[in-house]
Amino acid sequence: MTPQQATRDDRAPVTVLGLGPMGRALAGAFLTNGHRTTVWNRTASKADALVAKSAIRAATAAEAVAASDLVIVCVLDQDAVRTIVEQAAESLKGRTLVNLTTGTPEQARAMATWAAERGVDYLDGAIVTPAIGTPAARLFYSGPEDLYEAHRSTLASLGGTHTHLGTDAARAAAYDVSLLDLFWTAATGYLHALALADAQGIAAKDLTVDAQGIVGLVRDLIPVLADQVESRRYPGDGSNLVSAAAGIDHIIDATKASGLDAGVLSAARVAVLRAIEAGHGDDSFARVVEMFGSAQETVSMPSS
């Protein structure tokens, strides 16, 4: 055990529920920063490596909760969260529960209600960049600001940047699902591009440098599209939806000719054609945001 991992009396004790890869990373970061860390997992053996670094293994979730005023839960999904906290509801009363499990805004509000009804202080959170324990980590929190401030120094032991987004418990989850939407859509698009390249005899590694260049173009486009969406102004003087549709059609034709499923890009084509049919063919690609049913509510979400 390194000096940094030794428990320090000036550091608040922490409990971590759930020891999957992320839960182990969270517990490890608290240990490294001198917090007495109690851990629990349904499969007890997952705590072995942490116990070897001075973590305290609890036999039950309720026992783990009773060891600390601050309880972190990070498991597979919100159903698992509910199962665990129901077992420890009495022990959680009067303590702070920080839920870092990925979920929907609706699930975050439901958990906040559950906690309030049982006298449990609650913060919802999201791990945006999962480099826990390093400067690259990025985490969001939402819920009572005074509660966040009370535990901010302890949460800082997870490394990186921590941002409190507002008092609405669903705010962190709303940011999270929006960003994950971008990530998974982009990753799927890249894998589809690799399938198309392979069908044309192009090795994945040979596409890497130029693919990174395309990602750079998208990165630079992000603030431009954001400005257009927020202002509801879609100038198509540089490129418009009619030209975008033509380009998409060429890719779909090549995809089908290669014997591949064109469903991914066909979904984008549908949205573009809807905008053109509505009379917006001369507008920029950003106009497509209004073709998604809940776009108006999403981009108009209040700041807190």
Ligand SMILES: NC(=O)c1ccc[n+]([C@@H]2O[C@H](COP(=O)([O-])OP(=O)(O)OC[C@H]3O[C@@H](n4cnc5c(N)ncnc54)[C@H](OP(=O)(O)O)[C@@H]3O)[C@@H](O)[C@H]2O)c1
Second form
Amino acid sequence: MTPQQATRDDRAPVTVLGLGPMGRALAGAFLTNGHRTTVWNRTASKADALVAKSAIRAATAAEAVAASDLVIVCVLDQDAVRTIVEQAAESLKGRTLVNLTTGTPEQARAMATWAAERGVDYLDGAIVTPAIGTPAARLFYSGPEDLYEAHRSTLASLGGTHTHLGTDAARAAAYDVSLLDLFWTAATGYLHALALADAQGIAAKDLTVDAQGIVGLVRDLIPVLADQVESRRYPGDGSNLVSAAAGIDHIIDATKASGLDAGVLSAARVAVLRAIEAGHGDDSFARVVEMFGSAQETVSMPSS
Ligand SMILES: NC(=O)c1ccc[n+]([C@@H]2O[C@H](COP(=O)([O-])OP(=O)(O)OC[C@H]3O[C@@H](n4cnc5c(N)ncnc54)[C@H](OP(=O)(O)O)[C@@H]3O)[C@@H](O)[C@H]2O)c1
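For comparison with the form predicted alone, kindly provide the form predicted in complex with this ligand.
So here's everything in the complex, that chain up top.
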């Protein structure tokens, strides 16, 4: 054990439930910062490396909860959270549960209600940038502000920046799902691009630098699009939706000619065509933001 890892009396004990990659990183950061850290995972062997670094392995979730006033849960999904906390509900009473598992705003509110009914103090949270233990980590929280303030210095041991987004338990998840919408669509777009490149005989690594350049273009566009969306003004003088539709059609045509599924970009094309049909062809691409309101209606897919 290094001096840094030695438990320091001024550091609050913490329990971490769930030892996937994130739970292991969370527990590791608490240990590194001198917190007595108790861990539990459904598959007990995943605690081995942490125990070697002085974490305490609990035999059950309830035993783990009983070891600390602050309990972090970070597992696959909210169903798994519910399964775990139901097992430990009695022990959780009077303690603080911080749920860093990804979920929907509705699930966050439901967990807050579950906790309130059982006398459990509850903060919902989200790991936005998972570089736990480094300055690049980014975490959101929502729920009672005094609760957040009470545990703020302990949570700071996870590194990076932490933001309390308000007392509504759903707020952290609301930010998180919005940002993850961007993440998953962007990552899927890149992987689809690699499939198209592969079909054209281009190696993934040969596109890396220019793909990063394209992402840089999107990055630079973000504040511009945000301004247009907030002001509901979509000047299309630089490039308009009719031009965007033509550009998208080329990619869909090339995708189909390569024998690949064009579903990812076809969904974007539908939104662009809706905007054009509504008379907004001269507007910028940002107008598309208004075209998702009827997403639950059946969408006909005009052929490109
Ligand atoms: N990984 C990342 O980069 C990242 C980034 C941001 C946010 N997150 C979020 O952090 C959370 C955890 O992610 P992760 O990557 O660490 O792990 P994960 O692969 O999403 O989930 C694995 C963990 O969930 C547990 N689990 C699954 N079903 C369970 C059940 N029914 N009962 C009890 N435990 C159950 C697993 O236990 P066993 O070991 O026993 O299977 C393991 O501890 C997720 O919500 C994820 O979206 C992850």
